[in-house]
Amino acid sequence: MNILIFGPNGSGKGTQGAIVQKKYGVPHIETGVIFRENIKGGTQLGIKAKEFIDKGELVPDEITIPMILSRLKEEDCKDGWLLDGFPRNLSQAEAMYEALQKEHMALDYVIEIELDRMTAKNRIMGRRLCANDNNHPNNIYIDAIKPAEENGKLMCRVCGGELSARADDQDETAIDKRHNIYYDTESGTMAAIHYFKDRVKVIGVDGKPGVKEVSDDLMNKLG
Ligand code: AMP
């Protein structure tokens, strides 16, 4: 099973991706994770990629495309893969589609988690971290996981712990930069999605409801 998953930052793509990964038991390949591992390991690739990642820009296609195409040929991918974070622009989509054709590899599902830009941004900026447990979800913009409040102070809705916001979740410039790439219908990620829509069936799910509703919808559509 070969699957691509798209969704803007803040759409819950990571969460839904993990659910899809479990369903099919294929490796979850995330471009961002590969880059971060290479940066940590101090590899040549990591050193080159870091300069772009630090600026919030895409790593150039000459580096990213061969890296991903060779990753998909590794042993653990022989029964399929779930690719997340690639393609991120039109040229990567074209290269990906051509490589798949050449290798006679099928693209079984393309998933798009749809969410408007304003909501995606609010969700990122609304995230709050619980001091006791990272897995206690709190978000001031999502009704289902709104923090508890006592005497005007927000507290973790699960355990009452202290809440804080992650600095990068509050960096509007960085969020806008990433969303500029995602919502760009000329040459960005949206252009990549349209490219696939013209060639294969893209399964669209509304990312607005809660995690459970979105995953139920997605599982229904995946069949
Ligand atoms: P992510 O964890 O998916 O947000 O990715 C972190 C960073 O890695 C991005 O901001 C980009 O700089 C870089 N990156 C991830 N995927 C790609 C891609 N497909 N093409 C180019 N750069 C990428």
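Only residues modelled in both forms are compared. Definition used throughout: the rigid core is the maximal C-alpha set that superposes within 1.5 Å between two forms. Positions refer to the first chain, counted from 1. Keep in mind that what you see is a predicted model, and the values were worked out from it rather than measured. First, how it differs from the form predicted on its own.
- A rotation of 33 degrees carries the smaller rigid part relative to the larger between the two forms, according to C-alpha superpositions.
- Residues present in both forms were considered; between the two forms, the rigid-core fit shows Cα displacements of 2 Å or more across three or more consecutive positions at 32 to 67, 69 to 71, 73 to 79.
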Contents of the next structure:
Amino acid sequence: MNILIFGPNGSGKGTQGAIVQKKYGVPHIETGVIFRENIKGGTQLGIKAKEFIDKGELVPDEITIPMILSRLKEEDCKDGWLLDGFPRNLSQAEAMYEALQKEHMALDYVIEIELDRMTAKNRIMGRRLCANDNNHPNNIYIDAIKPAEENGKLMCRVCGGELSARADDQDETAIDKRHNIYYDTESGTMAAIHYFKDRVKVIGVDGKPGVKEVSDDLMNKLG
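Structure of the form predicted on its own, please, following the form predicted together with adenosine monophosphate (AMP)?
Lone chain follows.
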């Protein structure tokens, strides 16, 4: 089963991707990891990509897509894959779909974790890290995992540890910049999703409920 997964920052896409990976036994492939591995390994594509990255420029599709396809042809992908982080816009979606067609690689499903922009932003800005264990979930905007409160101070709901917020989670400008790309229905990520709706089965799931409710809905729709 070959799958693309989409969702705005704050939608829980990574969590749901891990659940799909475990359920179907396919590798969860993130484009950022592909870049790092090619650059570290000194591949021809990696060297070319690094030239653009070092200049602070976007890596062209003619480098990115062959790099992704090379990864999708590896042995661990023979029974399927879950690709996360690409395409990010309409032109990339068109180029990626055409490349898959040329390689006779099927795209079985596109998963879209649906979440409105304000909720997604609040979830990012509401995340709090526990000093004892970063895996303890705490978010001031999600009722199910709201931190505990003691003497007017927020504490970890799991262990009572001190909480802090990551600086990048509070950077509204950076969050808005990423979301501007994602929610753009003309040429951004949402436009890419609409492009796939005319070509493959797109499974949309509401990202607002809890992790289990979202994953149950997703698994039911995937069959």
